[in-house]
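Presented below, as structure tokens, is a lone chain in the form predicted alone.
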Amino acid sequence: MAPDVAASATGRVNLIGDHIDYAGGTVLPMPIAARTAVCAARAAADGFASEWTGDAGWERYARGVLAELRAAGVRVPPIALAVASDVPVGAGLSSSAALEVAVARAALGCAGVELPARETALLCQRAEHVHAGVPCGIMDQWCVAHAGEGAAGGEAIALDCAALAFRRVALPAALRIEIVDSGVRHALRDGGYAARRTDVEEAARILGVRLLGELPPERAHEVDALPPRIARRARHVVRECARVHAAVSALERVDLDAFGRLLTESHASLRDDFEVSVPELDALVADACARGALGARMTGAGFGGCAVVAWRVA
């Protein structure tokens, strides 16, 4: 069966700002050159086909977004999809999300509609929650959806998570973005994703706000009052989103030697507060910086995937 359309999404990596998309941070992801794509034709029936090689459940997502997308009166025909990725499945590199924003342009290619980014990234976020019961927040659907062409490696976007306003920030030349895969594979339906959120949403009901994200600068000191262990949840969101905003300060005043301290904080933080790392990103984490690495932190959700490595070039 020959396509009638053909779509791709590239993956992404998060250079500092895990963990506080859903709590109204801000976050700083990059676009990889990874690609997701789809190719899409007029079928009696919705169907499948794929070079995946990572879950099986991977059509959820798929079927998560046809599903959306006429929910949302877009009327998207029967069709069969075929899709491939060099996206590492489980890596903390928006495998889901590439796979979602790369359906979702090839459905509305055969609808004949067009839906600009910001909606596109909603909608496949909704998908996720629905259809793929994982809590996710923005972070990811929004980057992938915007990611400018040819922007792999040259930029990433600072992304409001609570406004939904975000900027583009150019990376230094002499920086240069290695990201090193630990080998171990994280399924975010597991539990440990939702169950972080969770003491996030209890972090910031107690405290009054509406999102943690959003507690004054001034406040910070009242995490330490939570009971234990939503202290430390706490305790990461607001130094993270502090470390962001720290961050691309850095970056574009060319401080590559501040922002290779902020992953590698960053890192500590997610490792000891948030408790979402594990021995193979700790030891590439010191590994990279016993060989001269700016810095570098684990990337992503956690419970395994990938680091990104912060190096100095000439």
Second form
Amino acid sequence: MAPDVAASATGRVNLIGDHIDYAGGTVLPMPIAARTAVCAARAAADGFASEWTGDAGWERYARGVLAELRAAGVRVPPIALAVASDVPVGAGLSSSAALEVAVARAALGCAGVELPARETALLCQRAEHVHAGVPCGIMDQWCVAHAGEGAAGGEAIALDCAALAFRRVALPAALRIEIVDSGVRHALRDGGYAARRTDVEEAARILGVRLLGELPPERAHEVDALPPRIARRARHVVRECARVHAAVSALERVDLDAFGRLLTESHASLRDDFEVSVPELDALVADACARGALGARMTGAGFGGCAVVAWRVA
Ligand code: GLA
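The form predicted together with alpha-D-galactopyranose, contrasted with the form predicted alone above:
Okay, now the whole complex, with that chain kicking things off.
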């Protein structure tokens, strides 16, 4: 069957700001070179094919995107989709957002409809909530949908997840970002992710704010009075929100030492307060720092996946 449309979308790596997108914080992801490609052909009924992952669970993401597009009134004809990808699954590099956005682009192409990146991101997030059962934030779909189909590199986006406003942040030439895979795999459907999000929302409820990321800095000390587990989760969120702003400012004034320190602090917070790291990631971070990295941290949802390491290049 000859394809009618081919489309693709990149994965992403988050430099800093994890588990704060759903709390309305600002995050700092950037697209990576690994991408997911989708070919689509008009067919008698929807069909899905891939040798990309051994887990057929990926289909629910693709079906979800088609369902949400149709629910939004886009006349997507029945299509057969073939997927190929070099974005590792469960590695914290947004394999699901890359798949969702690539499927959306291919389906929109078949329907002859254009959708702004913002709407594509929100629609794909909804597909993940409703059809894959993962209550994700907006960071991944937003970053991937705004990356375009061109090659990635050199630029991160500072995305305010409450206002859905973003700006591009150039990476200094002397900074090299390395992604190291721990080889440990997560499945966000397993429940650890949803449990963290529930804790963060509980903290916001007790403190009487809409989103925990909107807690004014002068009230930050109030998180210490929350029940112990909720207090740890909230402490991570409040401090991580501040770290992202400090990291953006460090990049803009090319203070690479400060940027690196913030990464390593973020890791400690995700490990100790948010409890989403694993020993393999802790070891990668410790090893990178011992070898002279500016800083390092786990990236993405955690429970396995990758570490991001910042190096100074001569
Ligand atoms: C996953 C989710 C994102 C975000 C990160 C953690 O990638 O899809 O929305 O919450 O985890 O920062």
